[in-house]
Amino acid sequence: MWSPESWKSKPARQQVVYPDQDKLNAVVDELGTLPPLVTSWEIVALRALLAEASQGHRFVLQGGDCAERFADCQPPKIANQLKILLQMSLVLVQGSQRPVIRVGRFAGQYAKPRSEDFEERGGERLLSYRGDLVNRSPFTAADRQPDPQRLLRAYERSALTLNFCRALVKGGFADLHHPEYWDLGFARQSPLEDEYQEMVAEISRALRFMENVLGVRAGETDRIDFYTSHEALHLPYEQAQTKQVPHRSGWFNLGVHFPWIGVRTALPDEAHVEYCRGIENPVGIKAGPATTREQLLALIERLNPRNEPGKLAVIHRLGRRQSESVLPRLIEWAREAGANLLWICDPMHGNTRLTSDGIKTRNFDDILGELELAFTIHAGMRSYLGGVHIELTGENVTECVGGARGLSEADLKRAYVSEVDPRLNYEQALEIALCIARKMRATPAGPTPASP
């Protein structure tokens, strides 16, 4: 019998030891009492476009931080991140001619998974940082000590992050007929400025000339829908915002709309298959080189047993050099099992490496090319790529080396800001699109056509 606390029954991995469980119970037990970041029937609708998007008629566009932070919960930065997403669907809506499902990593990714529980330094040993949802990132015995009350500002950050995220999208930000608004200024020198500007003028026009001939205004064009979406790692905050709702049968994470299971903790007898089995949420999965035929026939048979479409995304994670060989058995491994499935592209995290002064970075190039053969092999064996996740920012960072301005490691040290993982920085996802839009022409979409 599946609970919101049937996964304590299981093996839990990357999960925290509070020093007092007390406290953590009582911090859960007020999340419990406040409303839901995101509704039921939000849920239900993006199941429905997945579905969609699993048959090549819509595209899904998950992007944002690799971890939130408490500190960056300031209006420009929210509203840079939501113009990098809304600039990039422009660029695949106009390459592709098809819908796209705007995806963020944001509203409530604040954990991530570490490698080792402890850091060390200078012969100092200390709790690893798992994000501010956790501890904090000073490396000090106190800063690195897991505090219960961190979940309720991570709650809060959420809710502000996408109320103001709402906020801009219904007064008009996302308009079509003003996509200026979303101009980040630092990127006018940009290499790819002018064939993003023709881009725009070109919807523009297009917008003029339809609006022109139906004597109306394009109403779905004043506003776009997002849904938000981070991995669901700390399986006490998600408990907690776990809830049955009126009219609906079963239970809905009301915490996020689209939560993802890490290749850490993607083991089906475990306690993060165990929790996210029970949800109507959609769920994603991420698949590694060492994902087995028996251990993804398992998540798919345990994640989406009736098999819905829609219900359960494969974000295959494989680097550059190993997809050729990788994805194709995950493909047929599927197939086989006569499974609906979206099949999403992360192309960041099977392309990280250390530089030789042991930064943290990703090579453009590999990124741009392990999407390229995601895209050539689904095709070639009559699937469909359905998305991309990608780590990415609307700021002027140099994390990844590569791209149009030719980023090299010497330049890393001029903007690196993240805490955990390298992200595209605003020139580098905007190219990321333009490439993706270029295949994508390329790529027939299914049978039935979408719905506009």
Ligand code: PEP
Second form
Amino acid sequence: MWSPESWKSKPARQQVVYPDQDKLNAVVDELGTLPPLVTSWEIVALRALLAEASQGHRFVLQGGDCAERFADCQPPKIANQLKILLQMSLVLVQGSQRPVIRVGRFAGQYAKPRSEDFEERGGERLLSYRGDLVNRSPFTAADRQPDPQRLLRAYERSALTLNFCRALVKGGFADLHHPEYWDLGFARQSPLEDEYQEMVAEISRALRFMENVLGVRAGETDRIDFYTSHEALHLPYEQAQTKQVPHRSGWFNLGVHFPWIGVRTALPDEAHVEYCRGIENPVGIKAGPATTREQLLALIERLNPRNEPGKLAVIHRLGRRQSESVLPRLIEWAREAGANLLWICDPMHGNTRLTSDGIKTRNFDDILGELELAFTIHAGMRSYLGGVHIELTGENVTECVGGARGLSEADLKRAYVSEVDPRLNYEQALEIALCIARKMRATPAGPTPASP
Ligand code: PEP
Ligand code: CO
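The form predicted on its own done, now the form predicted together with phosphoenolpyruvate (PEP):
Complete assembly follows, chain above in first position.
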């Protein structure tokens, strides 16, 4: 029998051991009394949009930080994140000739899975940093101590972030008639500026033409929605805002629109899947090279037993080198089961490597290579790649190498900010969008058939 707490009866990986369980319980109770971040009708609306994306009628752009940080909950940083997502989405609208659904990895992406519970430096051994939701990153025993109060701080910052995003969008920030509102000043010198501006001009011309000919303002052009997503990792935090609402059946996680289960916790018989199987939100599952047929089919069965389109997304993160051997079999297994799935490509997490100096980075060409392969493989199997999932920032950081400006390993020392995984910077993110748009124009992809 499912309940918001039934995950507790299953093995749970990547969970935090708090020194005082009563303090954690008190925080979880308090979180449950606070107003929700999102509403059930937004969740239901997103599910309908994702269903259309799975059938090839829309395209999903999911992006943001690997790990949000409390210190970055600042107006210019949030606005820049919205700006880059808007710019990318405009480019993708043009490339895909489909409406784009914008999903931020923000307003709650504060918890991180770690491959090691402990970190060792110079003979000292401390708990790993697990994201600002749990502890702090400096390497001291006090900073690494998990503190349940941080769950409240994270929830509040998620609310502040989302409130600011909603206010900007409502105020016309995202109006397609005014793309200059979301120009990123420092990007003027970018090698990509001309290509981007040409695309914007083309869209503005098309918009004016339509409005002049039809005599109406085109729908959805002056109010663009953003949805939120984060990894549903910290189960007491997710459980706290899991509610029933008047006039609708089922349970909703009202702290996020679109949670996903990370590759380390996507085990059908374990706690994260148990929690996610009971909520009405659309759910993503990360799939990697190690995902087996039994695992994928069991995940599909548990997480979407009624096989509803728009309910379940598989976010494949295979790495450029493994895509050709692994992606076809994932598509084939899902097809054999007749599963209605939304396919999203995460070209980041299979392409992480360490430089000779031990810095985590990703190469632009590997990221683009995996994306292009994903489009080609899906199209070749008459499947449809319905979205992309990218770690990026609107800031001018140097964390990934390559791209039009040819960032090298030496550049990584200049502006490496991420606490966890390397993100595409503003220019690299826009360039990826331009490349995806080109690829989509060249890859006519038919909608996924509903049944095998
Ligand atoms: C992530 O999305 O930041 C992440 C940890 O991904 P994965 O679970 O795919 O490794
Ligand atoms: Co990451």
